[in-house]
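Given next, in structure tokens, is a single chain: the form predicted alone.
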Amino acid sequence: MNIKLFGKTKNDEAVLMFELHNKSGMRVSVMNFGATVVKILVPDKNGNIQDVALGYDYFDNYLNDSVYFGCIVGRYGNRIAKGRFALNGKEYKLATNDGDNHLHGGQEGFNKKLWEVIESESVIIESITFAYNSPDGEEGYPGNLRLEVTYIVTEDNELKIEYRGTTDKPTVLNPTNHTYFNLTGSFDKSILNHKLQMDAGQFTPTDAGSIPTGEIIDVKGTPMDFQKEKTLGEDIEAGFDQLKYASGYDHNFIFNNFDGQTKHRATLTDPGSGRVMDMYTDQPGVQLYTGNFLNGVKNGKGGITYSKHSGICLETQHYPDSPNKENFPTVVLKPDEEYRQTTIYKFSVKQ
């Protein structure tokens, strides 16, 4: 395992970028403020290496970020809407940073923290730790809670990513990693001309806020339908009301028969460079965000600006504002309970 120096907080605390690698040539980035991936590398079908995830080349860049490059937000990914949700029969008010919602853990989230670092390694795999501890009434929630981030690269090119979390009070929990996939290996180029395959049937409408409604709607008929392979573009400017709220795809999608474990639920393909990345989670949603609001980024990765669309999210998750929606899978965790989540995107390359 590789570590350096990448840079310093406002309180000159010292931010340390961790590089795993595996014998087949893969190597990610990940640092310990925000617990974040800067850089994913893997061939493409001719064996060019190149990095996949969208981010900086500087750290300073990362303290000024506004679109949660690489990073895991919470304690609640997503938005809960008002910044309010009730739990045992008190109201708890949280900070509003998406207009009047809360979105990604609000003003500072766990992407603007410096984690814990706790190293682990072993022969057949590498690995780091991250960990947070989030004090009771952090940007409004309730309960001291910790969490662990395990990052691993697989010999199978798989980056896996293990969350554990524990809790001395009830509250409510809904991690996730942000991080910007382009399978290009070029971040001036757009994903639009990527393939998405998903195995969900269903997403979650919301209003022109990007808040869900409560209903529970079926992709069948509509642009939202990834059960068969599509193109990113090949819908996204139909004139669909979701689509038009929030520039693009920006929406929880439920996964097909849903049961707690493991699964592969879709697979992300650029027919140009032959990267594929399958992605398998044991969380009932993923949260399809197509960059829509990139426009503009500047100080990216070669000194590029991000246009619209330069990346694709595809955010495990349990469903958006899930506190205020009793049809909703429940997100309290309880001093009693783990919180438990596994994620993996796997890259391979077909010719």
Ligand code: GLA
Contents of the next structure:
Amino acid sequence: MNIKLFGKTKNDEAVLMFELHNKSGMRVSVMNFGATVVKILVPDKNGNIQDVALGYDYFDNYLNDSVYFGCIVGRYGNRIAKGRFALNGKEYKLATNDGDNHLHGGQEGFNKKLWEVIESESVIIESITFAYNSPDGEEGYPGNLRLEVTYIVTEDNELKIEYRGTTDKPTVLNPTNHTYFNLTGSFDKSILNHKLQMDAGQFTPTDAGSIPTGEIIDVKGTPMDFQKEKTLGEDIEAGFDQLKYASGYDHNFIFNNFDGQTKHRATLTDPGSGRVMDMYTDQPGVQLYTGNFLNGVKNGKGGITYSKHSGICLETQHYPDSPNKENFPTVVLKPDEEYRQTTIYKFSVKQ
Ligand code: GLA
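For comparison with the form predicted alone, kindly provide the form predicted in complex with the ligand.
Full complex below, order starting with the chain above.
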């Protein structure tokens, strides 16, 4: 594994970049700041190896980032309405950083923390583990929480992400990875020509502020139906209210027959480059986000300014605002339990 200094935090701590390889040429770079995926280099149908993960070339841009490129989001991926929830009869007030709502862990989420590095020796696969200890009361959350995230690159061209979390008081936990993919390998191209298939028959509609209403709606007959492969741009301008609120897709989709096992749940294909990304997860849902707020994000890789729809996120997770929705699967973590998540992004090509 190749390790190099990528930058320094505001407190002058070293930010390290770890490059994980496999024998077929896949390379993934991750750093201990935000446990962030910085690069994913994979071949196209002609064997050209290119980066398919949006981000920045220079570390300082990650310090100031507000779009969550590649990072681990926590404690809570996505929104908690009004930054409030009750647990065991006690009301908790979280930091609000998205209008009146709490988004992606608050003012300074896990994406802006320097994580501990735990290296492990393996001659078979390359992996690195990052750990973060979140103190009781941080951003308003109860309990001292420890989250470990392991990135693994396998010989099958998979980026496998394993999460483990523990707490000393009941709390809520819903971490995710916020990589923006663009399978063309050219970040000046839009992802609207990518095709997506997802094993999701329902979604959670939101209000205009992207907070779930609590309803669970069938995707059938709506622009939200990706059960059969469909081009992302096909219905995005359909005038559907849900898509107008978010200026595109920014919704939680519910996987069919959820049972906590790691299953194949989605396939993203770029017909031009032939790159295919298969996604496997044990989570009940995924936030499909089509990079609707990327317009004008400067200092992108190669000096580019990103545009709306330059990247797509498939954030595997529990549903947004679950702490306030009794009909959504629970996100409560108790001291005698261990949180676990496995998500795999597997790359291949189609001629
Ligand atoms: C998630 C949210 C979006 C937006 C992005 C980050 O996908 O659902 O609304 O906050 O993260 O910009």
